[in-house]
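Take a look at this single chain in structure tokens; it is the form predicted on its own.
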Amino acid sequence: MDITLSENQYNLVYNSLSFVIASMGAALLFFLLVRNRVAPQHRMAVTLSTLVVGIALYHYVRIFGSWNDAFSYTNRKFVQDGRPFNEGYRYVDWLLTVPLLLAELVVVLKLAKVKTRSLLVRLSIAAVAMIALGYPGEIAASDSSARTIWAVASTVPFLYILFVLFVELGRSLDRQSDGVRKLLDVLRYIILATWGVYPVAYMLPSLMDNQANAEVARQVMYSLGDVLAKPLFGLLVLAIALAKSREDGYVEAGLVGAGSSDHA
């Protein structure tokens, strides 16, 4: 169903969107330059970090233009009359990024090479199946039961995932350092508030009988999302890169360099 938009609308979701290929750009040039300041062991989390984001920031310039296209400027309003907005270029990336952020934590932790094994298997399929599950009720009309439906069926594997998550990797936490478990419980806290924001967002239009409104306040919620589940995300996983490189003793080549000439 074509929507009509006003300025604000409009200008609401496009800032967003915006906001976003900054906040992913910015990101993979951080993730990028401080790579070298982990420990090398431990360097693998941050080169799956990196790769989200950079996944992410190509997916959010393909949403962009796809928005600019889906409308046109007419009596000061924008009315959706041009291309298809193209909603399936934010499946592909979660279906690409979901897997690989999980990966993060697991790989991260260094856990024993079966059990790490055990969780990217389990997670990665978990995760897969919960994006697949959701696009076709995602596509779906709005008023159609079949969005609800899907819904239902893609929370079983998030469930699972939350259920991994908080139990099973729990019991592998006795082996980490104080400051490793704390930064670690705040990470899986922050996948459960952010991607909760994700199933708000996804029924909205079935909630909201004004449709201009669900579709804005749903890219504006799926966008705040991702930049708290993947760039937030990713500098926590580096914080417990970096914490578990100083617990291993590791200090940077160049900086031990400036050190001794320093102390010259």
Contents of the next structure:
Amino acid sequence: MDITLSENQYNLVYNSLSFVIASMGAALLFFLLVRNRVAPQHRMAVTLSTLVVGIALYHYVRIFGSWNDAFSYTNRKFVQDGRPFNEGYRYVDWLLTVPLLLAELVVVLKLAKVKTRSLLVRLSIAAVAMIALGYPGEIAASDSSARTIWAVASTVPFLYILFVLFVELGRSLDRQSDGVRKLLDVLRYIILATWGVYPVAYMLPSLMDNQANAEVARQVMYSLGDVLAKPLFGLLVLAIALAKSREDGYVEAGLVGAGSSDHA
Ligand code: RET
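Right, the form predicted on its own is done; let's see the coordinates for the form predicted in complex with retinal.
Now the complete complex, all chains and molecules, led by this one.
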């Protein structure tokens, strides 16, 4: 359905998308610059974070372009009469990044090989199913029951992921040091809080009467969700990888003999 946005509504989405592009770009550079501070055996998690923000940077540039092409500016209003806004970029992005985000968490734990492989396979399949089942509902009309049906289908793998993270993974945390366990605990709650934003944003067009407001709120929530779920999550995974590197006695080559690790 074509919608008309006020200048403020249009710009709120425009600026949110722009903010995400800046955040992903900065995170990409940051993860590349700090990787040598992490011991080689813990670097895979940082590599995965780098890929995630790189993939998202590309997709947000495309989303930004699609947003600009979808509206024309007439009588101080933004009318959605251009090319259809492509919601697919978000879903392709999630299809790639959600399994990678889960893999970050799994590889930084350094569990037994068999356990790691089984977690990676099961969590990736569930993540792909969750995103793929959500998409048909996302592009369905806001007042159709298809939206709710696909949402329920997508919630099944979502709940499975939460079950694995909170129940199954909980048992493996005993083997981690106290400091690492605390960080892992925070990480799991960050997942719960930030991933919970997505289904709520998804339901807004069905819950709200004003479709212009619903569209703006949905785009802003997805965008903020992505900054919390990707760069912020990546920073916490980095903190865990650094804590583990310290526990393993790793000192970055350039800092050997420098006497302190406070160098920039
Ligand atoms: C959908 C459809 C409605 C039901 C549910 C959904 C869940 C989406 C989630 C997305 C997470 C995305 C992340 C992206 C970050 O990079 C697909 C909206 C449950 C949980 C973490």
